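The chain below stands alone and is given as structure tokens, in the form predicted alone.
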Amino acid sequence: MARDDRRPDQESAARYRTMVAKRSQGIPSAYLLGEREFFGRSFVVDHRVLVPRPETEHLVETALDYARPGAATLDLGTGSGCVGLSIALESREAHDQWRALRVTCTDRSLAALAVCRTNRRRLGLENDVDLICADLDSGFDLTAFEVIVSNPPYVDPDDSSLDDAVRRYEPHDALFPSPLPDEDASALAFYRRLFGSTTNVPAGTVVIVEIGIGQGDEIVEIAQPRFDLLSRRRDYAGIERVLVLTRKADAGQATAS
């Protein structure tokens, strides 16, 4: 309609009709186009990773608020890398190269990490961001990071309000928590694992997590008594979406210091 003076060639018209048919089946448009904008930049996305959401941009903003220049920063469960790579780029633009945040992106899915690697290359961050395939703290030392950021799987598998297209086409490992054997299978399972794995991080370590609707108070309770709540942040719809917590100085840490 915008270019009614031009007629598409047969190949383009056929490709367009195929995409419309797939979209009518519920396949996310970002998967059909192969990209989605996040924090003002284009990220490659496909069925291996979640489609980046606008509310997740608050994780980037919050990390930049709390991380001092040069701080070692971890994006835990990076998926497409939209959070960790955006943090690295924003930090590099705000500071000189030597004072920018040092970012590491991890994911337990090699397939997801391959997408992140593609985005890292496209954004020119191959020398600035490390990639590690790991589940939580397996294979690397969490105590090496001053800021830990995560948009974890927090959707209840029994949530009837979840869009059917999301349930059908986006990766379940990134949507629904996968509890360890004999642990709860609730939407909060990942947070229990996360805060159980961060008990040895130094006092002052900041943990920033995205949360689901109405989960805030329960997650704060899970994090206590080892973590203090620093702040809560709401998304563009006014829904509480991000929690910021910091590791307390316990008796042993206080004595060591």
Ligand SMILES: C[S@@+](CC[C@H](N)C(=O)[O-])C[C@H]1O[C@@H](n2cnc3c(N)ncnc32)[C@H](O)[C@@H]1O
Second form
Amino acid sequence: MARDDRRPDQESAARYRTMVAKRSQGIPSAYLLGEREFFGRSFVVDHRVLVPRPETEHLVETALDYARPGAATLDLGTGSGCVGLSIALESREAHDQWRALRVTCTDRSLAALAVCRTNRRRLGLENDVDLICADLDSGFDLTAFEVIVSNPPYVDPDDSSLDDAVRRYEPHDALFPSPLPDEDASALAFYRRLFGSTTNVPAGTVVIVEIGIGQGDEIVEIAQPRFDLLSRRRDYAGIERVLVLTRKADAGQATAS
Ligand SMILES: C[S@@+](CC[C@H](N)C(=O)[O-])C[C@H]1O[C@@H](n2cnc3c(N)ncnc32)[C@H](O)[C@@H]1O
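Structure of the form predicted in complex with the ligand (previous: the form predicted alone):
Okay, now the whole complex, with that chain kicking things off.
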């Protein structure tokens, strides 16, 4: 409509019709276009990663509010890298290189991490952000991080209200948490594992998580034996979306610097 004085060439018209047909099957437009904007920047996305959601920008803002300059910061379950790479860039723009946050992005999906690697290169962060392929904290030292940020899988596999196109086209590892062998599948399985794994992190370590609708109280309860709640934040729709917790000190425990 903006260019109604020009006719598209045959190739463009055919490509457009193919995309419309795929979109009408429910394939997310971000996968068709190969990119999605997040925190003011374009991220490459495809079927290997969750499409970045606008409400997840609150996770980035909260991490920037809570991390002290220079803090070692972990983005756990990074997918496209939208959270960790945005945190790294925003803190570089706000501080000199010594006070910028030192960000590491991890994911257990090697395929997702390949997309994150592409975004890291496009955003010029190859020398600034480390990538690790790991299932939660296996194979690396979680205690090395002062701030742990995560938008984990938190959809109940039996949730019948889940958009059919999301279930069909977005990676199940990004949506549904996989329980431990002796556990039932549950939306909160990842939080149970996360707060179980953070028993050794130093007192003062900050954990910032995105949560699903109405999950806040139960997650606070899961974390509470070892974590204090610092804040709960709502998204622009008024839905509680982010929890900020900090590791309590207990007798004989190391303290984060
Ligand atoms: C909800 S997606 C979030 C992706 C991205 N951070 C975002 O906000 O768009 C969750 C990501 O966590 C990864 N993941 C799931 N279980 C994991 C685990 N146990 N350890 C590490 N990563 C995991 C998935 O592969 C997926 O990329």
